[in-house]
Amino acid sequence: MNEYVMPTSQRTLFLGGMVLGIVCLALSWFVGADEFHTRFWTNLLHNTVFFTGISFMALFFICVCITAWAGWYTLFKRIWEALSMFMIIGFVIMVIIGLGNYFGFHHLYHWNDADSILNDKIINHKSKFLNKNVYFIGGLIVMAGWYICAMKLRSLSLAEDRNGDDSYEHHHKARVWAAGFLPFAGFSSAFIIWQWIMSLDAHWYSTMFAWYSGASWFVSMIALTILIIIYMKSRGYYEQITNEHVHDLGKFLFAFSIFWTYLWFSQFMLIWYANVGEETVYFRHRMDNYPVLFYGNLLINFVMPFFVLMRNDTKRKFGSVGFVAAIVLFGHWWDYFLMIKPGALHTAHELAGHGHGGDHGAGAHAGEAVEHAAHFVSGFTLPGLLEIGVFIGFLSGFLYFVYVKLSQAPLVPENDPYLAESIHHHV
């Protein structure tokens, strides 16, 4: 079968799940919430950014593929493609995040209140960087390049399918767009990972964070694909792709489990071995104040796929492959929770204790205070109920909107130069 139709039950169950998002969503304004509702907003913007970031990683992958004459992947690449999509709706939602900075929708960002900038030397240092303007027109102007480069790859993709004869002309246009797309995508990700997610804790830099980052995207990515691989074979489609093409996903899934965990440790490392205060402030504040969270990261992320998937034979398994992405899909989205909830949370009592403003010094010693204080913060100190609730609205959003895309197109590109490749594909 190469033509996928969403069954009715698959619908409802995604539309269910959105449902229950749009209600926890909702009801986090509500419950808990300060007088800035940042468990709301760091919600919205925890998912959007999490599922944006895989969408990129997929683009960014295709583009990696066709730059270095791939072809292991050409069977299901169309995933990818509709991965990439989702770009638009990620697109909309960090539009209206980034409104925020301007009318005061919500205080997630230190670097954003006026009488900080005045009074803050390292805040007033960075803003010429670290303000609304660069944020929403430099997010604009990069998300708008990311979303034309992932239409343009698929209206290609698409031609093909229906000009077999101009197959390779379609080829070389792709090539040309994926490799002038990937040296932009290298900068343009690490220029939006400092303003959404590293600005959150505004006196904090570190020059690994974007590739952190960037792997745990990437991570997110390759689990989410083999979950939706497995689904799809389950369902009785994408009867040529094999346990070979698994390998070389597990195999991915298993080498960047490796690699992020390899930044982690160098960024904490030195960070730990300098003990510049500027530096160590944002691990210190997560290991005394949020220790689950942290070393919960490592324990998911690291320890539970190096160990089931150090054997050769696990990857080609999809049960235990399937197992591991689903824990580390999930285990990235705490890794995000963790970049994200402190941060929002310590600006938010800096804020409230003074007024929006004042000194960045004392009110970081009356954010601590209070945190201290309230020892447990529902929503920050770990995901709680409606966190979960939010991140499965958005993962059945995000499922429906790719099942939706893959419905449009020929799940398998026929006509690409490459699918002889892809089918007699061995590892």
The other form holds:
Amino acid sequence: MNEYVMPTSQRTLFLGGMVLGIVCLALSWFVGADEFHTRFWTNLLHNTVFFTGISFMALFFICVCITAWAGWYTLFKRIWEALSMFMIIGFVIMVIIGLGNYFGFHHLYHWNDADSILNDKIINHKSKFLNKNVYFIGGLIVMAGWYICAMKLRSLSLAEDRNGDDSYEHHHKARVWAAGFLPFAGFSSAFIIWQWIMSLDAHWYSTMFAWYSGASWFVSMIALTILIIIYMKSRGYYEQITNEHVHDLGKFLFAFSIFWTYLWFSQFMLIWYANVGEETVYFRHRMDNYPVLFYGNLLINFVMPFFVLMRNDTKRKFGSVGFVAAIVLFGHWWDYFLMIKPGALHTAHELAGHGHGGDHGAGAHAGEAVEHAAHFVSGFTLPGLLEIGVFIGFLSGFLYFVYVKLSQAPLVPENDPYLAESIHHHV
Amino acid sequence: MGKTKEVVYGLYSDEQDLLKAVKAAKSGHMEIHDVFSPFPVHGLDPILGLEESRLHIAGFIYGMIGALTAFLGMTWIFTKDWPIIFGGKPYWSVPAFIPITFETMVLFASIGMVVTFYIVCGLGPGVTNETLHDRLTDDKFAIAFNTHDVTVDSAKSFFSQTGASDVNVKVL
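Mind sharing the form predicted together with the partner chain? What's above is the form predicted alone.
Okay, now the whole complex, with that chain kicking things off.
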């Protein structure tokens, strides 16, 4: 069973999920009195960033493994290749959001507000980096670089399947591409995270933020890989993948959950200790108005995986590692919710406050609700049903795309020089 | 020290030969006293039927003791014993305690595990253990039978069948 064929039931499930997602996304445009449709645009941005990041991290990790002469992953290399191909969908949406900065589709970014650029000293000062041209053109360059590398590595890998031989010419070429991509990925991912996510809180910045978001992507990518492998094995594919491989992925899930926490905490503690108003506002806002998400984030993404995956055997058993992977995947989606929603809502609040018809704007209502939160507001301070629906929609679309890509190539790269090592992998 | 024991051993020059010999001994119901190797041989533990080490459980307990020691210690010092205001923070500033708690946890766990490992293996300062054969610390592998369990003759025939060299009897 080296060729994956998508069963009809799976296709129906994914298409159903996508329809649900589109309906929920559309509803989030209309629901409530939301002048700038902030709920719609934040949902779109949130999910696009999350899944594009997973895709990027899959590519990044293929490159890491190739450069490190690693062999254990070769059996399921095609899953990461398939994950990395999803990028293109995310890029199309990000281009729409980038164009939105020019044509005023949305008001996600405070730095894009003409009035603020003129009158707000901090935003004015940052406007050489935070402006729509850098966002659009810089983003386009980075996205093109990522996608070209993803395409190249996949096509080399597929060509190796067809006519690879003992000269390992394809592998040598892939090594050059991988080694070249790594430094580019390191700098460009920080650029993308600053532009796409951190600039939502335009006044605020943190030097740890790019690492922290990147770690979140990475954990999600590993979690999704584990879930896909468990699913594929349950359908009878990938017989050669054993719990030795899952053990290693479980170790990555465990280690990078801790790494994420380390970055999260380092960022928090430095800001807490220095106690500078411009920096603490980020956490003040989230602790006061999003307490369930803020503290729950740590429970679900650190305490739970830490204690469950600490033992050797829980990393090897599909039940326990799959359970943790599913929860952590959702947990990091939730982490991105917390990175993206508060900043964008604050922007909507500010803009509605000056010049867009006073306090009639729904952004203002949402903002006020957040600023004076006496109760939780679904969709704004907590993920509402629409947010969950959009998540399911994006996840279905993502998985549909990934499984289509998986079905287009043999599941196991037959001529990869590291295949034998991967088959005999033993920890 | 426990009472002395007499072992009969043979040297193998390849770990694959060693693994085959251990399997043969197991299937022949010869009770192996111990197997010696200069490095961990992959797949040897399951064949010998060794239990999983419990050292990590000890490590977890030491780590917990370390974390609690640091955290409760700082809590007591900074709230009861000698309260000082640092940078306008409350006396009981949990985020500031976390790094020290973490470091103490690592310190206790690592030192505790090393000491436990040394005690379990009978190692320690000033202790010298008799080496079965010098080349076991370099490039040779050995199976040792206790002469109470396996007679020297049957051990010798086993060693000659499985291709061992330097068969010797030694009192440890």
